[in-house]
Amino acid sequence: MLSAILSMLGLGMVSSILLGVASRVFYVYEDPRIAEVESLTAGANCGGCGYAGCSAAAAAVVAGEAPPSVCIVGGPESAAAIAAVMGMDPGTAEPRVSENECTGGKRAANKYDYMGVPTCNAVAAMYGGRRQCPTGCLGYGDCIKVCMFGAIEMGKDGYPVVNQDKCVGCGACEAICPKNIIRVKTMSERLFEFNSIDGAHAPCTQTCPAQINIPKYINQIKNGDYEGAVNTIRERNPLLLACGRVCPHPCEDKCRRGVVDEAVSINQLKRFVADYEMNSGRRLPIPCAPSTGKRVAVIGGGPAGLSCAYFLRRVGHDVTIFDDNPELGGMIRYGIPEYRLPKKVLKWETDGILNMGIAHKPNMRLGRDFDLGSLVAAGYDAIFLGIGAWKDYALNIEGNDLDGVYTGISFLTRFAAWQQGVSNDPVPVGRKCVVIGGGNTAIDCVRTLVRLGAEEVSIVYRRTRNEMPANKVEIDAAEEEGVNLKYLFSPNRIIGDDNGRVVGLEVQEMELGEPDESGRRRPVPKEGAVQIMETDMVVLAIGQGPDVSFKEAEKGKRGGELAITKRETIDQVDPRTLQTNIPYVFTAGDAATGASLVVEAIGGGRRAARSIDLYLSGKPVTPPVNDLFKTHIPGSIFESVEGVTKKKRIEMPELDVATRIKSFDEVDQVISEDDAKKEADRCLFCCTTCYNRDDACKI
């Protein structure tokens, strides 16, 4: 008995020794964060995250193989808590939702009849699918079958529709789609997604510099979902009120409806929903990602700066706008007259951007009150330069320094400052006024002079009406208001009296010769054809560019290395990323392109914000993949559109001429709700190659 007890004790001692040695030899360390992260998941072990249970998902997070938002059931609260445990950027905790980017692939014509297995992947294996559209939805619903949460259903138009309230962002639908058109993205990923060569984009969307999903918001208007339309526009353009009034809508030039009769009035519809929100008595919420702790200085409060600041704030960065003017808006506040864009409307819009948590430092001029180095010293991680194009181009002719001679931007901004009570220095208005130039600034000048009471107002332009770069509707409006349009005349000299005051303008009659480098026919003088125009006020509105005088204050500093082009625009290493030769400095808008469209500046601000976000994240600043960038998808521009009945475009309501020339009241009015729905119904709801036909798209 004793020997048995001793044997057992000995065996126990040997076992304990062996186990002790084994525990040291075969010891496996488990990071305690795994258990903590696992405790913050939903504990459902559903496998929807792609891992074999919550424990495996937690281990993947700790290993850096999965984001904090890995748990599709736990939601954003779970993701934020996990991010805190990991010490990670909580911005990565944004919820992911699915979205079908194709809204009409099934309407494209058949390439062949298919009689095989009714799945998207089976059809895709046969020459890419049975439809003519190379980018569209195949329509067999593989994504619907694979979704475990009932978040996708087949829509009435034959393509899947996602219920984002049910979607948990698991990515199963994205993984199963053979055409890569159903994507699971965070809000930040959606905001910074750009048109791609292989994307499902209508021609209007391809043309829009801001890349707004135009068919989507028009369809939302058609269905009475005005708030949805506002949110769709605002995902690409934060200045929808301003754009709805001043955008020359290049998108309409490529509208397929225009091939049949007249283009859809896209811009009027944008204005309708923008005004709907403003007049509703409340602002729609603008969601922003959690703060990243990164700080960005935006220099310039014009369209490019406001756009860049808006998108950076939405993805979680802290932004401060430094602006030379007392109020935000840049050229659209101080250069566009009140009758086109009322200041109270612009103020409502810019206040909404500031309300997102963006700081504003007014009356701060680069090169006078601060420089690039002082911003870096103050803790800013990146800088955006959106200084606009405030410098008028000179016309080097005799008499351009006479009393009564002004430049276009100087005249408009001086008047705007006086009108808004910023200055007590009004511009004296002549009796007979002549504006030299053919762009939008020239048109704004003449229409302003008419309203200021000038007896006779004329434009002198050296080419014909067809070559005028101003918006056609603005030229028409100026003509309706009594402006004399003198084409094929070029100024020779400005004539003054003995007191140095303007009394006349000598002009040379021109005729068009061969095209120049711009593609327009070059004006050449007609021999002996010279006239004298009587005038007591001349406005030189021949163009403008950026004011880069701040470079003087940057000499000997890092900012002095900033590259400037021969046109005195800020140079970019790559126009698709808008990063300058100083890695932490980015630019867009008129400062980068020269004077251009407001919507072009807005699109550039978003593009620059994407690059800044990459830079702040420590990622390479590279262009978007397959970036379409100011081109069109081959085969998407049609010369003929079949199966569509002509319908008249809704006319924009406006003040009559006799009324509008007596004040600065807004000329163009908003269309009615009934007319908005009628105009939305004219939209063919295009995708890349398909569109709605009047024959109900029988397939």
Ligand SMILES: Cc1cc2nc3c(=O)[nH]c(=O)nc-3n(C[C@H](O)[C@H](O)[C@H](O)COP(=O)(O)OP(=O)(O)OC[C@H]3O[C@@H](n4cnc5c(N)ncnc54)[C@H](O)[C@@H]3O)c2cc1C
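Since the structure is predicted, the reported quantities are computational estimates derived from the model, not experimental observations. Rigid core here is just the name for the largest C-alpha set that superposes within 1.5 Å across the two forms. Positions refer to the first chain, counted from 1. First, how it differs from the form predicted in complex with the ligand.
- Remark: with the core as the superposition reference, the CA shift of G439 between these two forms stays below 2 Å.
- In the core-superposed comparison between these two forms, R606 has its Cα shifted by less than 2 Å.
- Core-superposed comparison between these two forms: the CA of M115 exceeds or equals a 2 Å shift.
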The other form holds:
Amino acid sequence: MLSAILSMLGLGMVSSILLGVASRVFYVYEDPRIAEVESLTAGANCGGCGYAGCSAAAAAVVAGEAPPSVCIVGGPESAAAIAAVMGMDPGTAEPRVSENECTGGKRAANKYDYMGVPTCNAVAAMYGGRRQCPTGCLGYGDCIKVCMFGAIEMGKDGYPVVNQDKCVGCGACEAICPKNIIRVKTMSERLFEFNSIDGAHAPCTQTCPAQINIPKYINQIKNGDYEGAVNTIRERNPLLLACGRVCPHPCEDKCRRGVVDEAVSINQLKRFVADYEMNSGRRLPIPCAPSTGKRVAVIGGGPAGLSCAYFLRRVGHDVTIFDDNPELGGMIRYGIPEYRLPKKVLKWETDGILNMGIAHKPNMRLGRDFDLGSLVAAGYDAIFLGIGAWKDYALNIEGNDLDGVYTGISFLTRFAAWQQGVSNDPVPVGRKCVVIGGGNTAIDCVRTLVRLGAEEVSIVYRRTRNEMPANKVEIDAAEEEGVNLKYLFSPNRIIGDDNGRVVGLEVQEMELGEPDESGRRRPVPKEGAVQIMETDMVVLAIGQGPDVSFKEAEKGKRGGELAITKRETIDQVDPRTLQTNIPYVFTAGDAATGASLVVEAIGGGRRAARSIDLYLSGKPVTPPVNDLFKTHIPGSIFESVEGVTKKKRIEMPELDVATRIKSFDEVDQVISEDDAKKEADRCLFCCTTCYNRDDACKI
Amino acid sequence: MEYILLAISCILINNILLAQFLGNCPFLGTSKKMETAVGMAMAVIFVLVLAGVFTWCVDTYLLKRFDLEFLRTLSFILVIASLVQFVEMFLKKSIPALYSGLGIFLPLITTNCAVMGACLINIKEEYDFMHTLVASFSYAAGFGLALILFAGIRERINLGRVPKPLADTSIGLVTAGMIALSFFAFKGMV
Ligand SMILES: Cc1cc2nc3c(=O)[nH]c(=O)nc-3n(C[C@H](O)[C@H](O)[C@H](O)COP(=O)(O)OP(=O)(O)OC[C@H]3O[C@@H](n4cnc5c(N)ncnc54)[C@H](O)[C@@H]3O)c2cc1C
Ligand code: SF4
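To test you: the structure above is the form predicted alone. What is the structure of the form predicted in complex with the ligand?
Once more the chain from above appears, this time first in line as the rest of the complex follows.
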């Protein structure tokens, strides 16, 4: 008996001493929190979390890759305890949810008839599936079978639908899907996704500079899910009220339906849901990721700055917007007139963005009140420059300094500031006014002058209507409102009287000659055809560029090194990352591209936000892989579209001319719910190559 | 020749999983994916060879010498558990590549009945040191063989149409039974 006890004791001693020594000799440092977290998991090693056992899950939590709620067996108690160890709020880490990105895998034609084992993996093994479409959902629901939480169901149209409330983000579906269609991502990952060359995108989505998933929101409108549609748009564009009103909708130019009859009225639909949210009196919540503690200074509160700030805030960074003007919006507040975008509407929209927890410092001008160096000193980790294009190009002709001569942007902004009560310096309006130029600025000037009671308003443009860069609907509206459009005239000189006041404008008639480098036919003067127009006010609106005068003030300092192009726009290392030559400074919008569009600025703002996020997390700032940048997927733009019956698009309601020219009331009105549904029904819900034919199964 | 016969008998005829029905929990637990099955098989081979040799030494030089055979089970548990812990620490520090391959499986087999069982069988059969070495390796190889075969079959089953009530473990057990039956064909070979 004694020997038994002794030998067991001896054996035990030897083992424990050996282990004790070994633990010293073979010590490897491991974060003690891993063990602590592991002890708080259920210890079932079930793998339901998607990690190889509880210890792997614990390591992932400590590495910040998994949320405290990772243990699905442990439930909320375990999540709370783990969060306490990690010093986080439970549930603040961004949840990952799964989403099936294909919504019409059945529409493509069959390559072959398949009667084998009904699983996606089996059919995918045979030439990548039985359908012609290389990217579509195969529809056998391997993801449904593999989901341990019953979060995926087969939708009525034959493709799996994820119930996002049940999804725990374990990633089993993503791992089993042979086509990489069902994907598990965090909100931040979704927000910073860009269209890719090998993706499944409708022609409209490919064309939209902000890359909104257009068929998705139109489908939501069709199903009456207006809030869902708003959220879909907000994943790509925070300024839906503004865009719904002023966007020249390049998407509609490439709409596949346009090949059959008329393009879907995409922008009207956007405006419809945007107005629906505003009029419902309830702001939809905009979820934001937990705070990262990084701070970003956004300079310029125009569309580019607002978009960049919005996306950075949504992924958890702290953002402050510095703007020269008292209110946010930039050119869409001080340039685009009230009758196109009521300032009340814009205010509702910008307030919603500030409500997310973004700070706004008004009346702060870069180069006057602060410089880049002072922002760095104040602890900002990155800077976004979205200062827009606020400097009018000068027209060097005789008399451009006479009394009664204005430039486009300064006229519009001065008037807007007065109209919005910011200044008490009204612009004296002439009787017979002439605006020189053919862009949006020129058109907005004439339409504003009409409303201000000028008796005769003309536009002088040196090419024809086809070459005019302004939005076509704007030109139509100006014409309806009685503006006299003089095409193929170029100003020679402005004539003044003895007091230095404008009395006339000498114009030269032109004709179109050979095309120039921009592809437009160059206007050449017609021999001897010179006219004098009687006028008492001339507005020069021949274009505008960024005002980079802040560089003067920063000479010799960091900001002075910022590279500027010949066109005075801010230079970028790569237009797809929008990083400048100073690594922590990023840019987008008119400041980066020269005068462009609101959507362009919004898309650029998101792109820059992605780069800033990469920069802040210490990753290399590289463009998205397979980025679909300003091109279309080959083969996705069709010459002809079969199997669709013609149907007219919905007309846009607008104020009649006689009433509208007397006030600054909004001209374009919103379409009715019925019309919105009808219009949504016209959409073909395109993918890269498939679309809904009349006879094929509809989504 | 004798060793070859011993190996064949341990791998095929007395297969630890299919003929002795030891180590069933990892058999069902880690056979869903080929990758994990291979990892597990390697870990078992590694641990079983070590454990077989160690327990043989303990048995011969300690228990037998002092007439303490009744303490066999107890002391084997102690020895195997400490051994696995030791090896785990050693690998983590010295051969991290091997550790990352076997790592998560090692603790899982600390108290595995296949390991324990094989060690006890070695003693019961009164093998000498070389026989113990060969037998331990072969039992482990047999375990690996059965596990990998089974994982392959289960991956196929996943593609097939399995009635709901039979899904997953149930069909796994049925299949295991059938493989075991087929292994019975080796009986009487040696
Ligand atoms: C008259 C007019 C009509 C237009 N109509 C349309 C239209 O119908 N549809 C369309 O899509 N686009 C239209 N555009 C173009 C559109 O407005 C611009 O492309 C868009 O606003 C660009 O956004 P942004 O953020 O880059 O710059 P901006 O909107 O110009 O914003 C720049 C911001 O930076 C601030 N800022 C400037 N300098 C400084 C500084 N040094 N320090 C601090 N802050 C500074 C400004 O106060 C401003 O808030 C129009 C433009 C004009 C001028
Ligand atoms: S039909 Fe619909 S999905 Fe297709 S291009 Fe037009 S709006 Fe986009």
